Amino acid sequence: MSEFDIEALGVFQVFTGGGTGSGFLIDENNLLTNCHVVAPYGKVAVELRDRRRIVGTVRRLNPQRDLAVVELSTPLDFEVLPLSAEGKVRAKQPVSIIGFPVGLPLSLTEGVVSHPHQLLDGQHYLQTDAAINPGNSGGPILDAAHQIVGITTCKLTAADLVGFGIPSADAVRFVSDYREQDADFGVECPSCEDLVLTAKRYCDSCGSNLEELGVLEHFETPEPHPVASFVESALARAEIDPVLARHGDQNWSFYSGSAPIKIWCCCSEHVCFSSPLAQPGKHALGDLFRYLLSPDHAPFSFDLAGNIIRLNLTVHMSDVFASQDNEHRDWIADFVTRADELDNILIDNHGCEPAPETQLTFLKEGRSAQSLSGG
């Protein structure tokens, strides 16, 4: 395959409560990817290159075909790269998939077509031998020309190098339908491809049983487990969006400014926050280590993790499930805003890199304004 910019391609990393996911673009305002991507979720994140994200609403799924629009609240002016029509490929032809495996930045792997029409549980794949891992469902698997030929979905545990892909037709049929869609959400019966647009038992069209065949849980809202619910209140008192944080079941990420924050839980009884602040210098380290031992950043403690200092605070379940315990939510949205704030301390007072997680950008920006501030 020619070399080609991938960072230029409108590939985008997903991100739900549920875990994450790619997707790219089939206009500057829409995304396609995988329905197991983005359900049971009606807002998604999606993440820029820059680290920023921006909301995504599902507009339109079809659970049998394992496909999903989503819709982007800002346009991006990235390259849309065309669906093949008719999809045609042939055993030993070279294909190419872009996505996030495992987490990563945007990564491409190569392979062949194993198989241009593989029969798996009663329907077709595209079989390849590219490596694919979690984190690259819903990106596009691309021929030699940068068309898309299909779109990543699954692959087999069990077996090495046997992945899979929906067919880019079926995706064009998916899309053009989609085109054509007045409401605000839909979900494709599993039987005739109609769109469902409430939550009803049976399908208006062919009379299937859609309660059997799993399309009312599109519907329905999953309730948060305990733990989210505390979380995302005190990420709103710091005004996070929290959706534009979720990385996962219990799982959040974002940047606070420039400061990366971390928010998991590490065992049954503790939910931890934690933020990569700096790397220390090589002069006056007794005066830094003295500034971050200092008691006066209670409740908050500072460790080192390698050669990063991270910020770092620790919350007991009992706390989460005291549904008046106001205190620690605030203790979080603190959290929050002094993570952004002592990035810069440290770098300035006291002699510190950033942290490789840095988001550099906002950093300048914030000294910046400090400086024209008089702070």
Contents of the next structure:
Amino acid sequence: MSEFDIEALGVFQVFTGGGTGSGFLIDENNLLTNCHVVAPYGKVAVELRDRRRIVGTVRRLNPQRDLAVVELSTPLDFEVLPLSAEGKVRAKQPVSIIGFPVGLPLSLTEGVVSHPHQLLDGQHYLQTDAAINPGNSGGPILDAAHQIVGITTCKLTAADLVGFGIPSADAVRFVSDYREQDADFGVECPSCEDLVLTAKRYCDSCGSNLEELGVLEHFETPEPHPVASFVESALARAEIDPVLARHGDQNWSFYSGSAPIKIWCCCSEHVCFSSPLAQPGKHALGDLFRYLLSPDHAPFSFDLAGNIIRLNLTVHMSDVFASQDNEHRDWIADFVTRADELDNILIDNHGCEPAPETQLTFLKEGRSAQSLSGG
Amino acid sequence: MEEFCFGQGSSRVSVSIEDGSLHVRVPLVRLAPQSLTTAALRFVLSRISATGQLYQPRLRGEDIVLEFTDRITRLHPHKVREVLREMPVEADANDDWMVTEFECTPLGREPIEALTEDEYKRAQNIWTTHWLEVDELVKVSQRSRSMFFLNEITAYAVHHIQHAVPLTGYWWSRISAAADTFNDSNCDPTTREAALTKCAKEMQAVSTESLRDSLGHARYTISPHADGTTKVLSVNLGSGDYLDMVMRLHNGGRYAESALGLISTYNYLLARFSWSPEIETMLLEGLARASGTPWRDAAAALLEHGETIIAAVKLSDAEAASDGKAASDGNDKAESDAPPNSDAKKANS
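Could I see the form predicted in complex with the partner chain next, after the form predicted on its own?
Full complex below, order starting with the chain above.
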């Protein structure tokens, strides 16, 4: 396979409250990914190379073939890889898988086609020995001519190097149908592939029981977990779109200006908020450490994780479930604002260096410069 | 402002209510002119400050204090228990270290009652024997190349000394620091074995006076240990993944591993949890049965003894449930209504 710049490719990481996956541009406004990457969410986040995220709206689902089309809130000027209409592949043909394995930055793995039409659970898949990991789902499988011959979907966990992709011909048909249809949202019937536009029990076209086939759940918004409700209502106070902050189950990550914010449940008792802000300079650190340990920062605190200064806040689960408690939500909103200010203070007043994750572009301008991520 | 204080080991916990908020403070140390101030503050930020804990260290003047503040209207029993239990344990684990390593001044310390001469001699004997044993067991681990064996020695090295010797000061902190490496299952085995060997040798070289300074009877108003429960006993001694592994090793003739695993588990239960006097006595009795016997006999004795403990707690739970039911029904025939627990009776006989 010839050299090419993967950073220029229109392949992006997709974030939801269920996890992360990959997706690729089919044109500047739409992304193709797996149904299991986006479902059951109607809105997802798509992260750009500069770590800003934009909102994507799920427009089409095909749960049977595990495909989804996501419409982007902002057009993206990246290389759109062609979907191979014929999808002709043969055993031993070299292929590359592009995506975001285990949350790592955009990566490429190589292998060969192990079987061009492997039958699995009544459907045909492109089988490959190229490494597939969680997070690769929805990414493209390319041939030597950089055409998409498959969409990564799953692997056998009980075996080594047995991964599967949805043949590109199926994706071409799915995308073509989407472009010809006007409906905002629809789910393809698993039996006849006709578009179902509303939650109904039986398919108008083939009479299949859509409830039994799991179609109806795609029309329902799942009840959020109380922890998610608490965190996301607090983020809304800080004018952070929760959709853009979700990073898997009860995990959130986003940038507040230049400062990365991470939120997670460390155990059954606590919700943790942390922001890696800066690295100490090399000399006269006593004054910096005194500043970091000052009681004035309460309810927030600092710690040193290795050589990274982090701003932290811990909320007890009893406060999460106290529905009338708005003070903690205010603390969280304040935490988001303070994190963006404090990295500048540490750098300007205390001789610190930016942390490796600091978004340098927004170091001075702060959150006001993040207009794209408000989409 | 009302304030009351109580002792937790070497730590003094101050609790006050002011402006509708509960304030809990545990003084750690004072930075002195001779202190290695920057190193001490870095240590506090790296090892005591952290995410996932409700209290945090703060610097007030030159005093480093663990603090927790929250509105009374928001106090939940779990939150208060967590704070009152963990803050002094954290202070207890670090104050002597900071005094010795960074030449800080002790602050707000509760007195620790010194051991009698007889108690000291006994503790010293356990200390010496323990670290010699650990040193030898590391060599066995290096020969056997068994990850299970390594995991069990590293746990035994900490838990046996924690429960058998009233260790409170600097040397406990030193063992804990070394345990960060030798108990880290993500580290490679060679690094862990090297860290444990180094620790065992360092502990064997501790002088009589220095060891005496680290020993004493600490008093706790609130138990610093988690509550021992039936579930904890079941997970560690009842049927499940861990016991299956021990049984497989035992049935495969790997008696050293099965015996050490069980001895280590008994020590873990004694070191980390608060038990009723009956259960504590049973755990100590199990260790006494295994003591001084060959690996094979020790493993067999503890496997049988573990079953006895599980049967006893199940019987006790069944009786408690039966009593509760009788009380709630207003029925005074609790004994005759109790369902027979044939398994428990069989095991007890």
